[in-house]
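What follows is one chain in structure tokens, specifically the form predicted on its own.
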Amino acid sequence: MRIGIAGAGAFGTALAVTLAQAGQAVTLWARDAEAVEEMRRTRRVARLPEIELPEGIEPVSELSSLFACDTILMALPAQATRVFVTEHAGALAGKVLVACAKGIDLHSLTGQTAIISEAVPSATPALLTGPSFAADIARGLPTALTLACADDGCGAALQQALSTPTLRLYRSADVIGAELGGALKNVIAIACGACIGAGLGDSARAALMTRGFAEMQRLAASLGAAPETLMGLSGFGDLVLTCSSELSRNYRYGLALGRGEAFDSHMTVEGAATARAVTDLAAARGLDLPISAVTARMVAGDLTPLQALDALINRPLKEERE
């Protein structure tokens, strides 16, 4: 198996350093040819400045070098894939694209790996997500993940090709379910940090955990998913990381929400695009998501941190399964 990987952002990288480490030869692909020969020059990336970049990583700029491996980790944003891989799509065909953004895309509505299917009939999609942080799989630090592919034979050749001494991965067929895990808990990962941003305490982020993993589980549900699935790493493993953690950017955008602070508009925060996919699939579905509608008005600038809370404390009582 020869594998790519497309995007050199901090995951990606990651992901490059840890394969590499377990004698995988890895080609590395950046859009930015410039960074890609300061790469190759002083074998680091500026996302992960204290790791050095094993020798069988190979960082190219060049489309037909990672065109040239049959398995290729799309580490893009989750709004980018669609352009990348319709644009690359007879490239593409008939390799094994395995997503690892974790967002709803607002055009289609739809996950990663449905966005690859439409583009690139041919290929093969798999998903890898779960509770991890870059920093964290790059330094060798013991890390779980999960690998959905509904091709079981496929699934099971990518577990062994990508499990490494410290990266450890559980297969799943459940790809909808995993995929909407990996999404979702950004949007709820916002909600928490403007919660712990504004002074509202720990009580309050832990009830906005519960409620929004039932969501979580409710709009996976309406779209097919097991409920064991939300249970596991990409649901609520990742929940719970991303929701107690300033590694994240997710919790720390929603942090500068809560205080009333400017957030690096250059980074990539997938909650705040996700919250109003998951608004417009929820209104289309008839779910009732409070937590996720409320977040994406803070992310629009309609509601304060304080204001959210009064929408959602106010709500009419209900029984807590519902």
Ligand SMILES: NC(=O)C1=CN([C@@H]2O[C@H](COP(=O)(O)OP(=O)(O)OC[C@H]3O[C@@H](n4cnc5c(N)ncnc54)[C@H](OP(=O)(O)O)[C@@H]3O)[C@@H](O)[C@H]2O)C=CC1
Contents of the next structure:
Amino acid sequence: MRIGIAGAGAFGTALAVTLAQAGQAVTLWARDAEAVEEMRRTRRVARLPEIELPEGIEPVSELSSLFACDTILMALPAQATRVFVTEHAGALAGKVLVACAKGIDLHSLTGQTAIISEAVPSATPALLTGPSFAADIARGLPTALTLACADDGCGAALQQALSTPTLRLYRSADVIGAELGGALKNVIAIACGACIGAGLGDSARAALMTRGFAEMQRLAASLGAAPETLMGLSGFGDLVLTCSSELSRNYRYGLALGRGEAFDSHMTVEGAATARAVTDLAAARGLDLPISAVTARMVAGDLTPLQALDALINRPLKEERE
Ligand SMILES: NC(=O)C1=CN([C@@H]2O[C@H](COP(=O)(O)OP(=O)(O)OC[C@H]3O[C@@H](n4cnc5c(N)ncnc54)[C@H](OP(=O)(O)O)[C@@H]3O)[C@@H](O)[C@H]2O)C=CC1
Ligand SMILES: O=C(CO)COP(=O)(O)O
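Having seen the form predicted on its own, the form predicted in complex with the ligand:
Below: every chain and molecule of the assembly, starting with the one above.
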């Protein structure tokens, strides 16, 4: 298996580092030729400045080098995946394409693997997701993730090839469930950040995480996910991590919303677009997802965190299981 990674941001680089340290040769592609030249020279990347790139990583800016790999990890932001796989569908034909981004595509309202399958029908799509900060993986801290693939043989081969001494992969055939868990938890993490930023307290955050998880389960079930997948690393596990750590960009973006502060617009905050996508999906499916709905409105600037709280806490009383 010859492994290429598309995207030398924080996550693509972290995956390259752990794989290279485990003895894999990795081709790490970035679109910016100057940045790649700098990476070759310094063996550092801007988004993980404290990490030195091991020898086994070859930074490249030529797409031909990436396309020479038979297995490609797609570590671009979720909203960039569709354009990339569509533009390069010919070169990607027949390859194993592992989606690493966590988000619902705004254009199609589908997850990352559906985008891949539509653009490149001959590719085998898979997904790598779950609770992990890029910096933790790159530093060799212990991490457990989900490798989801509908093709059992390919899933087992990827699980073997992408596991390292510090990165333990669990296998799943429920690709839809795994990708929805990873995408939807980002929306709830923004809500939790806003809650803490606005001074509403840890009890309110626990309520948001729990009722937010109920929303994740509701939407995932309606889209065909297995309920137990949401209980695993890719759902519950990643929700806990992202809603409780300031290492999360989604959470920090929420904190900034809650405090009424500006946030770096160049930062990848997947939950912002996915909140909109979730609102559209909920409307199309007649689902009630109030936390996601108010989060989308906060992101759009239509609602302050206190107005969002007001909208949530004054809803008609109901049974918890509903
Ligand atoms: N960081 C983390 O801890 C984790 C991230 N993820 C997921 O991984 C995905 C990527 O996140 P992350 O690596 O952190 O993001 P970063 O912002 O660190 O990096 C994104 C990378 O994608 C490149 N990129 C952006 N748009 C395009 C495009 N249109 N074509 C080609 N390259 C592009 C950027 O290049 P340029 O520098 O030129 O703009 C950059 O190298 C997200 O979906 C995230 O949720 C998953 C688990 C952990
Ligand atoms: O997905 C992540 C943790 O599993 C990274 O979270 P952020 O994108 O919010 O930084």
